[in-house]
Amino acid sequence: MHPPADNTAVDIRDLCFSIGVNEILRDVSLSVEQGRYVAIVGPNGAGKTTLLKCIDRILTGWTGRIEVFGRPLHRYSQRELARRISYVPQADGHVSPFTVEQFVLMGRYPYLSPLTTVGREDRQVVRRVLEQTGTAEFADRPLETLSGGERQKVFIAAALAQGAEVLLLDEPTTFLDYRHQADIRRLLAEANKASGITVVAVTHDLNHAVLESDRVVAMRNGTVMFDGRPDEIMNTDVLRRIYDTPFTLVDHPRATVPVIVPQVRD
């Protein structure tokens, strides 16, 4: 592995994590440069979600090294880390008892203290991200009244309100219809390209992973099986090694990278 560059946002070396006798991550090493869009793919049980949770310190007890902007993860206070990294977990059906605006406003917690109140700047940030994510129109509605796609946009709005430089997302478009999938992908592309936010997104959608990201990391059985450009992973031999199943690839009419089409039953 090469040493991390000066513009590295997240650097991981020899990361291992186990639950009891079950080894979830094994010697994972990778670096994410600032301003990149990195997709993490791989079969179920590969350790993708666990990796994100280790980076955001939701999970502890791992061995190895994680550095965020050149600083070891353990040297960050929780408030300091929240100013650097925001995390959007998988949708689990749980809905908080707040309105959209109240929920997004909670994303400003890294900048508040028990002795301070929400200020004008905080409210301005919230209004801006509500407009940016297309959620301002239902700012006063309870979260429980929104569709799954609308709620997912609100969760991303809260993450953007946090003002972090790295955005971690775990399956951000799962269970969403095509329209809301497109909305989420547009938001992430804008955050990455227009705002320079580093995006690290776990996804099972290989086609969109290679079409939207700068780099793809593929995991299997807790290890990194592939780390490279999107066009490099779209190779039937490479994909078979990762997923242990055959793939059919075709040229995309508007992109230089091939895409996967469903297998036809013989």
Second form
Amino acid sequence: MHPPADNTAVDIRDLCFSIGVNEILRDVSLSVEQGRYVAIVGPNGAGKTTLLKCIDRILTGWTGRIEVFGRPLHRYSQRELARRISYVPQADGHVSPFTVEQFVLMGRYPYLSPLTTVGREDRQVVRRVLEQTGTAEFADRPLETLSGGERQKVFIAAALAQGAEVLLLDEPTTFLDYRHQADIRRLLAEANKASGITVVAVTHDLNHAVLESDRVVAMRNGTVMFDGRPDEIMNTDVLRRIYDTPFTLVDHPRATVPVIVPQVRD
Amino acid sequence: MKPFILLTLFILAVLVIAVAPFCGIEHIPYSTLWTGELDRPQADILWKIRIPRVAVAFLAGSALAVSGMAFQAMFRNPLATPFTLGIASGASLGAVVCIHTGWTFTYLHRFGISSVSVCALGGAMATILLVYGLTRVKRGFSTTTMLLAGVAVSFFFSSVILLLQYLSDFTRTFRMLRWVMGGLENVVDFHDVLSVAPFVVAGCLIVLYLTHELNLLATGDELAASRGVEVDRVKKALFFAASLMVGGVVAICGPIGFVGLMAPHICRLLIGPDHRWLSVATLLFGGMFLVLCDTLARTIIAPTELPVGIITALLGGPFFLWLLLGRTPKPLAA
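Having seen the form predicted on its own, please provide the structure of the form predicted together with the partner chain.
Following is the full complex, with the preceding chain placed first.
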């Protein structure tokens, strides 16, 4: 076992998590360097969402060791942690009653003390992330009037307003149309390349995963089954072992990795 | 716009508080304030009966409204009320047991505290601890567990109350029924103001201190945690602040319904869902509304009084239906 490198953002060792008798995560070890774009893939129920929630301490009661920027998770207050890590949850259909701007402003919570109000710097940050995510035009609209794609951009804007170095996303493009998928991918690539934000995204879309990320982690039954470069996972045998179903790969005319095309039934 | 609405509410609240003590069976002209021509019985009515009663009404209304708002945000449920967790049922059970057994604590009467109130407060506190304990059985401090535990406890106590009512004689049953309606006619002294005020002031201060957190909890526990809220700790603080406030009020006034449910919703319509504004508006509106209802309650069929719980529900019920059916569901989202 190697010691974590100096530029490690998140370091996980032997992480186990159970609910009752069900083991959700089993001895997961994973280390993410700063500035990486890591895609986490795997079948339903593999523990991908749980892993994200453990890293952001939304779930507690796990065993093992999680370090964020070289410091164990238990040494962080939740507020301190929120300044280092932000999280975009799976779209769950529940919509809060706030306007876009109010909602994004709430991303500044880790910088507020209880009796202070939102300051000028907070407003500037919010203005910037609204522009950056292309949500400024509907800043005054209530969240519930937005489409799924617009709402997802607002959730990412709120996470960016937190000013954290690590961005965890849970299926950010699921349920979105093609244009919004492309928008979100561009947004995340920009945050990663231009702002140097470490991105860890759970996804079911392997094509997006290999095209966007520089590392792919595949989980199954609560353990890490594969951890490597995108071109390494694009192998019919590897994929078949992860998902228990056959795959067809073709070369993409413009990408350096092959991509998956839908199976044709006989 | 929002500061303007708050200012308007504040001025209205001051006006209502200023006018209410002069209304009643015994008319006291305002001119006595500056002419000083207040005769002895009138002065007594004003200082010993009307002003304490208005003060308790305002405190109680504020407490019920603010705790209702906190529960609605915490449970993300627009139908949550201060009584959802069974505190009112616990207090009622305490009161009903006291009436049924005929317990009297003469020692406390010297301080102007009635035996029924003491038992009601005991019932409320026991319920708070019971619901807290039941919630803690499961890991963490799950809102769903708390809600279900509270509702279960509430129903259980309600049936015990029915049982005791059934077993009691006619006079006692009447007293029980009357207590469970809620009202402020027992407030006849400044003692009552002093016994309610600490609960209400402390509870409201805690809730007002946690308005950022209430906003985030309204978006969901997980999102709140990811934004840096110590979710379990904040929920416990809110639970105890709101519950103790409700317990303190219910012990004196009985379970006065609908203020805690509708005042936050009306204020959401007026000022929006941001708790930094909403909490202050709710505090002012809740207090003002109960003072108004209580003034109506003691004048409308004078010289007799109506229980204020009837007025709040009479005004509140149709209004709530109008909100629920006549409007888009938007303002009701907690």
